[in-house]
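Take a look at this single chain, the form predicted on its own, given in structure tokens.
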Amino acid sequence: MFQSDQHKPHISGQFNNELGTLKNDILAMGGLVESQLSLALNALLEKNTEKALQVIKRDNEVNALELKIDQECARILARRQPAASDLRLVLAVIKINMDLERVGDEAAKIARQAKVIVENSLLDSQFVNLRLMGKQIIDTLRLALDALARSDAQLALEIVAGDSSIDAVYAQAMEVVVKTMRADESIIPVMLNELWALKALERIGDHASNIGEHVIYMVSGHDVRHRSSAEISNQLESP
């Protein structure tokens, strides 16, 4: 559950319970999509069809939990009409829920690439760049979820500031993939699957950065979308 002094027990015990359930469910959603991403990457790197199928089948669980959280948020907004920090919490959860569902979609895409590679015996690449970027993205998503769980705006800022680093790694990896395809046309089919998986990871990095921005809004009330990390830092430091 979130560890924040900003969300103190509400006068209404029932409302406080509803907020607690909402917090627990969004963290469960985060844990589920993180697990999906890790399993999808393992499926691709290990060329494991069974793991790929597990990810694809569990995508329905991600979608169902997304709907459940959306419904909880809608009920709270309609029945409780929250204000101040409670309202920011609900609004942030709505946006984070959307980003997490999209992370789940990208994980399923990676799993489908793994399935295609195995089924077509495209086993020539060791996916060196994919391994490196995959680890970075998983670590970034985990930190974003930690920032959410702890209501930690400073940690969330680190996630937002690190998005440019992910973009740089992605650009370098894509350059290597393109050079490899130009040098050896026979490996183009498998490298195309790696290219699509890299793109999925880059998008997940964007969603992790979005989660960081939503956490900052939830904690501080500042809408920091489309702002540089330096501008965000100045906002957080201002009274």
Given for the second form:
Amino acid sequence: MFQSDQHKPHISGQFNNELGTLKNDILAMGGLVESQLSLALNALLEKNTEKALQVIKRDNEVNALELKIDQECARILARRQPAASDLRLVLAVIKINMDLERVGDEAAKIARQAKVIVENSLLDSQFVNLRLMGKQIIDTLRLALDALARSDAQLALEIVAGDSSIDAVYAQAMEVVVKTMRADESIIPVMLNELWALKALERIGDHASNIGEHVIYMVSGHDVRHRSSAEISNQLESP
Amino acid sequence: MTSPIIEIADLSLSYGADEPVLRNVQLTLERESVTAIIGASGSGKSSLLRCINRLVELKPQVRITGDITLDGQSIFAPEIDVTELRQRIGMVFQKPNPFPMSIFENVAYGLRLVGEKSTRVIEQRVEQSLRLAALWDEVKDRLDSQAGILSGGQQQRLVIARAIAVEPEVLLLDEPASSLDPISTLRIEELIYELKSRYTIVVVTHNMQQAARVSDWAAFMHQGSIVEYDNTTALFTNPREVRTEDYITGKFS
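So that was the form predicted on its own. Now I'd like the form predicted together with its partner chain, please.
Below: every chain and molecule of the assembly, starting with the one above.
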């Protein structure tokens, strides 16, 4: 449940229930996708095919939940004509749902690379950069989901602001990958896999940042997309 | 649809030599659910509602063909007692119409009419009905006051309490909230939602948002015919008929 739920209920108890279900489902979607990402990274870092297969298989669940949440949103829009904070909640859930589903796709991609790596016995990389960046991305995604669960615009803003540091880590990691490839051509196939996985992580960072923006919109009503974090800060402070 | 309570078969209605008001209406109403009938003024939705409890027959020169069954039995069968039928199928109108008597007597009225003598039973049933109608807390300390002092929204809930006091199976609501402000309207809608676990409810409304909010099933009527009948989510997100689409999206057709 969202923390903002401590506030006033609607006259329509059924509408309350529908919004409650929607909130629970989007948080469940977040939890599912987060566990997919952790498992996919473990599959890669531990070179564990079983875990990789599990991620690929469970992507269906992510897709099914995406459809269910979309249907709930359409139903609420058509039947309840939500206004103000209710309207922003439904619009934010529609967008967050889309971002989360893409995170799920990226996790499945990482799992597929893990599988290829194990199957081709390309086992000599320690994926140092991937390990570092992976942890950072999981933490960021978790924070974005916390911000959603707690309707915490301040935390959401920190995530949006932190995206540039993720981009910097990504650029650094790319440099290392390129350098390693130059030094030893035989390692290129492994490094390509690492590179793709890094790219997937970077995309997930972008999605987490988008989720932060949607949470800010949901809580404050300000659409902060395409703005610098300094501008967003100012906007949130002004009434 | 799993358990129909009312089946309307090939029902047509006309007054004298005029154009028919209803044309070959087919409709199956699901037990313990809310069915909304929407449509423009003059589309026949109120007439259809008034056929279900045979109130329409009070108009002169009325001609009905086809059939309506309640629990499998024709409501037009000769052995049917119309008063008893209207006890099983209660009705609430657009304008709250409390009787010029006390709040208590308004709810007790139907019970006395059907011959209930026990004061204890009547008191119990009045309280229970007012509770079900979500009005008890607001009136329990002034049951002897005239019903006329209540607000419009309260009066409408009082009338609903009066209708459910005689324990009907079906409740017909004809524009039950159209004379109420938005908050009272939401209260009535919430009440409708609460009541459907015990009664089958048919609500006629030209407020289609209201139909979208309260109903499980929705029928769109146009010129005396049912154009489309479906579960409410389907009808409001993806209607099959262009005429339904035009009506619910507010386009000319």
